[in-house]
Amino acid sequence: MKPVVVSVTGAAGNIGYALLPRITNGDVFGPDTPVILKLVEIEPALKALEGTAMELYDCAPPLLHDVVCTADLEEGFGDADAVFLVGARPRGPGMERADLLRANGPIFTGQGEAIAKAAKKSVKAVVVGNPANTNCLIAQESAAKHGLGPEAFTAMTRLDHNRATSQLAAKAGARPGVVNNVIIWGNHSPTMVPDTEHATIGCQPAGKVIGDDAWLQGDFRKTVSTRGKAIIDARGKSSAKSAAHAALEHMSLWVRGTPAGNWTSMAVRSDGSYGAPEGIVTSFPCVCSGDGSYEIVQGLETSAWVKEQQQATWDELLKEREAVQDLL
């Protein structure tokens, strides 16, 4: 079989080392499709992924067919079917989220132009680097200024549908696996919304198995929407583990399909479904058809409160995108 050609950028980090031998295994793309990998990194950095590679190397993998270590966008991207954009500056003492925004801005715009340039045209690329939505829209309008259209670029939500998952099956005494549905609405910043109106925990509505709105509304939703703060203030390090595991999530749904019945959370470029404001790469219920393609849902029916949650949080993405209009 044909290799598929992925490319992880920031793979020396702590996202990277935890997402690339589970590429390896087979977890994205089946059990078995070769892959080849592309690493990208800064400068700075090569020595540290040469370690990373040599690692993936002794683990000896039986779907790993190469891997290209680089600091070059091009060569990196090239040929990739599958893209995870990892790398991206964390925040520093005193950064806003502006800032923040502004620093990134320029390494999303390059890799974005790099993406188009390089890439197949059927490349799907996730960004994972925070602040990941807006991130994402700025790769989106960089790409598309070299003709690769914005559906090949979504960000991850699927880590705050995750935790939502389990937040449900903890308080339902439940298996995450028997709760489906969840959604996350919105940025991936605290203004997210984790809406359980359309969930089921062992095929009943979830509002019913756990009976407690006030929870659902209050300690639920600041539970999800802070889980990355407080695993930081509990281990003194980022949420790498569950980030990588989610980004291979969303990157495989998104390639081999959503089961029947079901969907994930994607940050999509928004066509005004649900009210959103169009243009901005915003969290939808989303569900994936097995042909790389993806779809929002449709039809669902939003309470009053959810709608509120949602003008807050897409209103905080009109500012992010206002914030970046230069780059865009």
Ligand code: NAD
The other form holds:
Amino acid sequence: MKPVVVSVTGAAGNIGYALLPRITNGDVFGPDTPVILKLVEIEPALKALEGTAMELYDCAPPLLHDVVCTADLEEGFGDADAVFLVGARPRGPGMERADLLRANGPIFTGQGEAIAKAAKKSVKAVVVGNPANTNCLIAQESAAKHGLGPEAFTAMTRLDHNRATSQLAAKAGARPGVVNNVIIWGNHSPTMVPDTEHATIGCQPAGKVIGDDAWLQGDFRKTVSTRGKAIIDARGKSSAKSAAHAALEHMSLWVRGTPAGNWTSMAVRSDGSYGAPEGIVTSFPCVCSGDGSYEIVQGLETSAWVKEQQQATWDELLKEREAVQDLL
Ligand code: NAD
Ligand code: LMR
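In place of the form predicted alone, output the structure of the form predicted in complex with this ligand.
Following is the full complex, with the preceding chain placed first.
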């Protein structure tokens, strides 16, 4: 079988370390598809990247066709089928993700352009580096100037989706595997809206199983939306294993499709669905067809509480867009 080309930026970092062996294990394209990895780093991290690549070889991954390590963007994204845009500064204690906007935003202009110029026209790029939604918007705008449409870039809210799923399961005394169709609306930030109004636990409505709306709108929402900070406070650095896992799931669902009756949460360019302002990158429930396309799930009823929270998270994204006007 012809190898797929997968590019990963920030490959020498924490998330990269957890991500790479799983890509070469077939977790995105399946157990029969060989992979060419193109690992992109900044010059000062190329030595560390060499070590990461050596370790990868030492796993003797059966699907690994070749590894390229580079600081050259067009080489790194050359012919890419899938791109994980991880390379960016993480926040430290006491910071919000939006504090990273000026430090990380400019990374995504050059990368958006290079992906448009060098990757396959069918490329799928997931933005993980924070603040992920607005970085994704920057990459979309930059790529569009070089002929690649915004649908090629999405941002990751699958980690928040998984956090919401796990919290619901724990409260219900159930396995996460029996919880379906939570929704994350909005920004990957404390304003995100983890919505359980269409979720099910073991085929029953989640609200009915949990039977505690005050918890769903209070502690549950707070735990999910501030989980990144709680992990930084506990580990001293930001989530890596769960972030890598979510990035793999995000890409695998996008490439291979969401299961019938299920959706995932993905931050995509808003077309105005559910009243979200057009042109921001915001999380929606999405289904992926398995041919590389995705659609925002339409027609879901939302309560007055969800609508109010959605407006707040969209307002925050509009402010973030305003703050990076010079990069768009
Ligand atoms: P890290 O500091 O361990 O690694 C980041 C790597 O990116 C470093 O090796 C660095 O050299 C590299 N890098 C920096 N600028 C680059 C550039 N211009 N091109 C290529 N590489 C570059 O950080 P990490 O823990 O791996 O986290 C990476 C990013 O992911 C952070 O911004 C973090 O906040 C974000 N993150 C997002 C989510 C999410 O849910 N969206 C979850 C966890 C972490
Ligand atoms: C997370 O949600 O774990 C990441 O976005 C890291 C962070 O800064 O919170």
